[in-house]
Structures are given as structure tokens and as C-alpha cells.
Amino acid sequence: MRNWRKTAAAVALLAQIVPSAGEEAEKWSWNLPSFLPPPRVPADNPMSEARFQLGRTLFYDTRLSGNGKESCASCHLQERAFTDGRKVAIGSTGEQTPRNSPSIANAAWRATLTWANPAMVTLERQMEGPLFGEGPVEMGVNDANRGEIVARFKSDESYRRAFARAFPNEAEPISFGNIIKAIAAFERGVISTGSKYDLYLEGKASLTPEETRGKDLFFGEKAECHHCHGSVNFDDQFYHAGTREIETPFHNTGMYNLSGKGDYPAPNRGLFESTHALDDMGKFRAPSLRNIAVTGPYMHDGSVATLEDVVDLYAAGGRDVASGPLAGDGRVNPHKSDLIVPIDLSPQEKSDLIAFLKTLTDEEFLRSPRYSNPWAGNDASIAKTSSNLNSR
């Protein structure tokens, strides 16, 4: 009964959001502000409105997981700038992942994806991790259920039409390869550029005195936040279609020092997990600070609860864990970045910094129908997931 209701809902949904046969299904416009150049797009996955809308519908559809209990959106909620409010993400079987869910906003402009994988450079490649990963299980797609999952979409008339429009001239457009391409196209088109600070730069809004002082600290040489968060995306791995030399820095910010020799807790040892080079211990990608006020808890493992705690950690030049299995003084971690040093910030200056960080919230983005759940009101499992998170 539930599947019938879902199929009926899909017919109605996709009829609304997918261009008709007479429309230009391949037409796409980035419609970006002047400060943001177009991103790089893989030649084998060009953008189209039909592909973006198909990806959006799949992103929110729990039928994509092996047991039908989780969608991509279960760990990426729009109202939280596509993070999930948990310390670490939880997969479809209830297994915890080791990492905090990163936002997908403006992911198209990131040189590398995830927290610490220099080889993860396309959204298409990144999708394979949550779909097919076994340690931990996220979406739970495997060789035993892959055919069944594809069959779920092949049996749905609305999806058959949507795949045909998104991937014209393909005899069998419904495949995992095209599911990945469609969701990557949706993620590539999830764009946040309407924060109060963006409007301020365009002369359309004013900052308060507290926000202005925070801005000056952020971009000045006292707090020095701009060294790792100075791009238009407020990170330091920004790249676009015209980028010639791609920089991919990773940083140890002094969060742990388990052995006194710089160790981080496994399997969360940053770039070291890929390179096994001791100097890469604890190095992670600096995340974008866009919408940072709604994406807590913070850091790669969600171990810092509030923005106030984040500012305190950086002002201290790292974190001293006094007791327990993670005890150690991260402030003296031998692999810590030279950029992470104690900063003598007064309570007022800390408050000013946080006031500025809150100007990076894009309220329209958090509510935009273009990125919203097309199944809202039709899928009890997604609604239940959001309700559970809101009660945490």
C-alpha cells in the first residue's frame, strides 16, 4: 500500500518539476552573482534542469537505500544548510560514521570533498562512498540489492519519464551510474550566495557596529581567520571553471594529542588515513563558514558543540583534553599548523566575531523551494527523520 501511494505521489511530483517533452530539458543557467564564477563541471555530466530536478527527487527518496529507510537528505537537512545536527552521521542500519556531516552548499566550488581525502575531487566520485560503503554502512547499497533498488525506479512510470528526459538518447537510462550523475547535478546546483554579508558587499544591507568589529577581526591580522577561510566560499580550497592551479591545503588545528607525540584518535586521523605520512596526522580540510551558525556541532567529529566553543578553542591555540581516553594537550601537538596560535581575544571581541559569523547565514537558502524536499507531506519516513532530529 505504501509503495502504491509513493508511486502515485511521484507521478504528481515529477509531472510538476520535470519539463514536458516540448520544453528545453537540457537548458541550464547558473544565474550567479558577479563575485562567484561558474564552477567546473565534468564533461561527462553536463548540467540540465531535467537532470537537476531528477537529482533533487532522488536525493530525498528513501527508496535509494538498501533497506528503504534512509535518503541522502537524512544526513543533509535544508534547514541546517544540508547538515544534520548530529555529532556524527548515522547510516541506514543505525551504524555511526566517524565524521560530522558536511554541508553540500556550494560544494561545486570545493577542490576536494569530504573532510580529509585529497583524491575525492568530484561529486560523482564522492557519491560512491555513502551509497556503496561497507565500513560504515550508510545507504547500504551492495551487490545483493543493487538490482532490486534499480527495479524500484524502473517500475515507477514517473521516474522512467524523468530519467529519459535527463539522459536523452540512452536506451537504458535508469542505472546507478545515472542516479549518481543526477544527484551530483543537484548537489552542484545547491548554491548559497544570499547571506547578510553578501548583501552588505553588494550595498544592499548594513552591518551593525558589533558585526563590523567582528568582520575586521576576521579579516585582520589579530584573529587571522581569513588565512583558512578567506575565499568567497569562506574556505581555502576554492576553485572554479577558470582555476589553473588548484590548491588543496589541510590543517591540524590542535584538537588532540593522545600520545604526546601528536596522535589523533583512529579512524579520524585526517589526511594521515590516506597518506600514512606522520606529518599528515590530524590534518583536515577547512570547511566553508557559509551558514556556519546553523551547522553545529562543529569540527570533523562534531566534538565542539557551539560557535562560542569554537572561538574559545582557536583563541587558546588548540584544545587541552584534561582527562579520559582522549586526554592530551592539542595546543602542543607537534603537527599543529603554524597558523594556530593563542590569540588574546577579550570577551567583547569573541562576541564580535560570532556576530560576524552569524551574518554568513543565508536565510532564503534555508527555505528555498528550489532545494526543498519534493516529497514533503507524501513520505512519512523523511518527515519522521526530520522530527527526530529536531527533538535532539
Given for the second form:
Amino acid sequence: MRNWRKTAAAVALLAQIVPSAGEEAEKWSWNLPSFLPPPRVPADNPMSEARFQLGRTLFYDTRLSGNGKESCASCHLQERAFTDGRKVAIGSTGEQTPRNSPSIANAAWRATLTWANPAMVTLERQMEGPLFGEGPVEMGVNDANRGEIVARFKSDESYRRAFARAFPNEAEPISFGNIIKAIAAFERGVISTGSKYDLYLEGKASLTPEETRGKDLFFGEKAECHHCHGSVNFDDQFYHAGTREIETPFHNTGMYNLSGKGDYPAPNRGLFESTHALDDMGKFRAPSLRNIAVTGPYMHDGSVATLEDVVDLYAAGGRDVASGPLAGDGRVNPHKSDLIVPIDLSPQEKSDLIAFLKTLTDEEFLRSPRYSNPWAGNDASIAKTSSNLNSR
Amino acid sequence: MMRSEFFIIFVATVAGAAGVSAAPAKPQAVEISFALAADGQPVDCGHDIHGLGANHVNAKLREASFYVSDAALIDKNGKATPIELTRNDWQYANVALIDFDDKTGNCRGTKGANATLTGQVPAGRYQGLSFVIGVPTLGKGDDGKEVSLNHSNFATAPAPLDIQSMSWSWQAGRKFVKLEVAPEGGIVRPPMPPRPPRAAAAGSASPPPRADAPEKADQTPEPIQSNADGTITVATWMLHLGSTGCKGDPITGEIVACATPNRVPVTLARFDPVKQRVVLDLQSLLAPFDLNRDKGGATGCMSGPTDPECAAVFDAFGLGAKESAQPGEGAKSGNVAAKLFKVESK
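For comparison with the form predicted alone, would you give the structure of this protein in the form predicted in complex with the partner chain?
And the full complex, kicking off with our chain again.
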């Protein structure tokens, strides 16, 4: 009884001070290095620290899946730059997705999301796939359990407070719409800009001779990596708040050539799955290479195990699958990008390139407490989370 | 004896009728009832369907729902007068969800069902009905302002656009039609796509495999059976029709265009809502298909132009490959899809 009174008093106190004192405390600041302009943020989902922290807690909470077995973090692990080390992701009910889990680092600057879908232009929309998708089931949220899942958060006092802070002035802040907004806000705030290469550009680190040769190959006209990986995010769909026009290119890199007709295996036919235009067969978005050394296995279907194999594939101008049901020489795929041609790379040059790619790892990002699991070591300890959510 | 025209009776109040002779027609209630059938037999969740498809197989209904928009009554001059739909949990912004699956009997789907479209039209003399199967890109919200409909976020959209099983997240829109049947004996289909080749082993940059491999498989995914000849047998034949090839604008965050909108106009030249109802005939739709055999792609048709089953589905809806390939609002004529519907006495 005494405890109840104390809690009630504390809640009453919070209710008085939070709206005025809280707003100032929760203002968002991007805090970005000079080479990275602020990202575009949807007008209906402004950033705030409260929203970011709520999103972080939800991102790591398995209660967000239908059967309580999977969270967003199950396929997006911080120590792997928010990828999962698997060839393809596995949903909460055990189903495999067709695709390799992409990193969420710097996703706020990505014009389209997922591997090849021109309709996925916001994190809010993209999230509907893993949350609600039926083929395959990932998080397994559906019409039958949606209400129950929202109720899980409504019945949790710390979440009630966190939603109220993240979505002030809303009568019913705990809803799937706001769950999505909060996670999107967290993802927009997951920023990796501290790689050795970044530090080198700022004059705070130096590259080894090997790394320097690799950098020159990467940005030079021999290896030509920069055509598709040339932005500050090392991709080619970089956009930001000031972008007025943007191209969203997708590329066929000659990984498959089923029956010699240029086909990729369904349902992984790239942009073709969306547009059904033959010319879009096998075209995928060039992923960011930030933290690439820790995000293997590689490619849309995780079918390339190591960075060495990736470099070999590009040096060969594609991949020749010699036998089996997927046999075909991807190097002569008729839909292959003109930029993917055989490159005469010596073993030394290949290892130089890989040395450079490894400078793109942001070690601090992989360990930063700011992006870490707030539930770690506390199982379902709500107390710890609530202090995380409210300590600022 | 069927009347060829029907009246929506104009009831003027004494005061209203007194002064002005050309007073605007007072809106009157109209109700359009829908039903499901297969070659004359009523179809519902509680009974097996007999003789479905080209192979006349018995089947269970799993799901049957479709969105209806732009409903209008047609007068003898062919003029269409829009029906202003009543706002309720099944109707929003002149879009209605007709839903025959209610989780009872053989059906999956959501609780509750709705077979009626309710609204108002100006009193008048009408003889036909037209509507579109599908959800428009834009409409007018409750406050009269323009709102996004097909591509709205279902998690925040008003009912009935909030039904997740009718959302189509990877196409960023809605399933306009969801029809799923389970034929007796299942559906034999080509093997699942093979897994990608094992990449060459060795190499040092590969992260170590994860230790926490999941031990979670509490649902039995399809297939229900693997066959000796490499084919597999699955349980459910599925038709999902919706807009495909949609493209977003990263600058605005909006969906800007869909290469194949796949909205289906339907015109029923003679229809009396008081005495008749609109019956979707599953057999008209499924007649081309051996429902025990799928040739590839999705089991059934999920609007993929290269899916072997989709050509006949598009034909039935009047979404010929030609029209379908062009940007626009779907089929040109409402007469092709009209053949899928029968007008019956209530």
C-alpha cells in the first residue's frame, strides 16, 4: 500500500514536470560529421530522443512478434553492424526469407530500402514487411494477434510512460502506427561514421600502404568499385534532407544466368519481382559497404561467403555456376550491368582491396551502448528498461 | 415479372416541396447485397464446394474478400450516379470491403463478415449498377480532404483498410481480391526454387557462423507433402489481385505510380438493388484451372505477369496483357469482368 502511494505520488509528480521540462530535454540533435548532411525525416514522424529510445527498446523486444520469439534485433545484431551472419534471415516461426538481412546502419540516407523494391521509400513502410509479412512470416504480427501485441505494451507501466513521452499530446499513444514510428526513429538514429577510413579523412588516422593501395584501386578506374559504391555511404542511392532529385539505380552483377537466358532464380529476381520488366531481371540495389567486413555472408541471397569471394566474383566479371539446378554463366548474363567486366587483379591487388574494405569497419559503432540492447542481462527486467527510458 | 427500372422514391417534406419546384433530389438509402456461388450452388464457410475448376474437384473455401469502390447506379441513358457510402467499419471514403470469410467452418480470415454495401443516392430512376473491384490511389477522407487509400499504411488506416490480411506490404498496397480455396487432394506443383549454390569455402573474412541457430518451428509451413518425382503438394490455391510494379518517391515518401494498377471495373446493365443481389460466381473465375495442379510461380496467381496461372485470371477480369502493361486505371471495359457476376433474386 505504501509502495502504491509512493508510485502514485511519483507519477503525479512526473505528470507535472514532464510536459514542460521534458520537451526541451528531448529535442533531437543530429550531431553529424561535416561530410554527412542531415537525412530527410518524414514530417509526421519528427525525431526526438524519447522516440529514439522507445524505438530502441521496441527494436530489441521479442514481445513485438506474434509468438514472442523474435525481435527486430534477432536479424539485426549490433556486433555484425545490424546484420545476422546468416545467408538468409529466419522468421519467428522458422520460415526462411529469400534474402540476406541488410544492415540498418545509416539507413536514414537510403532512398529505397530492402534489396530491390522501388516502392519501399520510407523506413515506416519497409517495416510493414518484416512485421506483418505472410509469405514468409517474419515477426508474425497478424489481424488475430495485433490487439494482443499492443496490449502487451499497454499493460507495461514503463512502456506506457515511454510512449507518452515519445508521442506527447496523444490520447492513445500505444498503437501499431506509433510502434512503427518509434522503431523508424531509432533506425534513423543508428549512425555509423567512425570507421578508420572516416578518421583518416579527418586526419585522425593514417592508412597502411596496403590500405592506401586498396583505396586507390577502389576509387580508381581499374577496379571501378566507386561507380556503385561511391557515396559517403559507399552506395549509389544516397539522399538527404536537401536532395531535390534522386535516381534509384539497381544493378545486375552477373551472379546467375539460368538456362543461359539471363534469369535469376525466383523469388530472387531482383527488381523484376516488382516491375516484371525483363530488363530488370537480377537487378538489386548496391548495398552500403560501411562495416562490410562484419556483414557477411554477402549478396542478396547470402550466396557469397567471404569478402575474398566477393572480390573474386567482381574480378571475374560475374559468377559462373558450373553445375546443379542453378547452373549458368552469370558473366554473360544479357542483363548484366555494363560496369561489371572482368578486372585483371593480381592476388596482391585483391588483398589490397580487402585491406581497404576493412578500414570501413566502425568498431565503436559495433559496441556503442547507444545502440545496444537495453534488455541485456536483465531478461524481462522492466525496472532496468524503465530507468533507461526515463533517466534522461 | 422483372421490372426493368426501379425508383428510389423521392419523399419531399411539405415545407421543402412548397416553394421551389427544382429542389435537388433528396438522398435516399440504397443497399447492394453480394453473395458467393459456384455454378449455381451457394458457397460459404460451412459447406464444401462441389465440382470446382476445370477438373470439377471438391474444395473448401478458405478466404474470399474483395474491395469495392466507385459504386454507382446507372440510369436508362447510361449516366452513372455515384453511391455515397455510409461510413462504418466496412466502408470508408467510398471504398467497401466485401468479406465472406469469418473464421467459421472451413474459413480462415478475420472475425466478422460483410456482404452488403450501404449508402445513399439522389432519388431517381435507375436500372443498372457499376463498381470497381479495387482500392483507388486517392479518395476523400471523413473531413473531405484528399487522403491516400490504396497505399496508406494499414496499421494506421481507418477500417476497412486496416485489415492486415488484405494488405500487401511488399507491393505497398492492398490485395483487391483475396480468394483462397483448398481442393481435395491438394495441389501438385513444381519443386520449390533451389537454394543458391554453396559459395566456395575458405577465406578469412567470413564472420563465424551464429551459435544461436533458431529452434523455432511451431507452424508447419507448406508444402504438405514432397513427392517422389520432385514435385510437392500444397494445400491452398490462392488468387491475390492487386496493383503491382509500384514505385515510390524517396523525396516525398509517397507511392507515385504502379505499372499495373489491376483495378477491375464491373458494369451490370440490369440490376434492382431492392429485389436482386450481385453474385460472384467462383466457377466462372476458376473454370480454366485444374485445381489439383499448378504450373509454377505462386500456387494460383498473385498478380505476377509471368505466373502461368495469371494469364487466365487477368483475362477473366478483363485485364488483358495489353491494357495491363500500360499505366492507367486497369481494365478499360466493365463488361469482361461482369461475366464473373450473376444477378439473382434475393
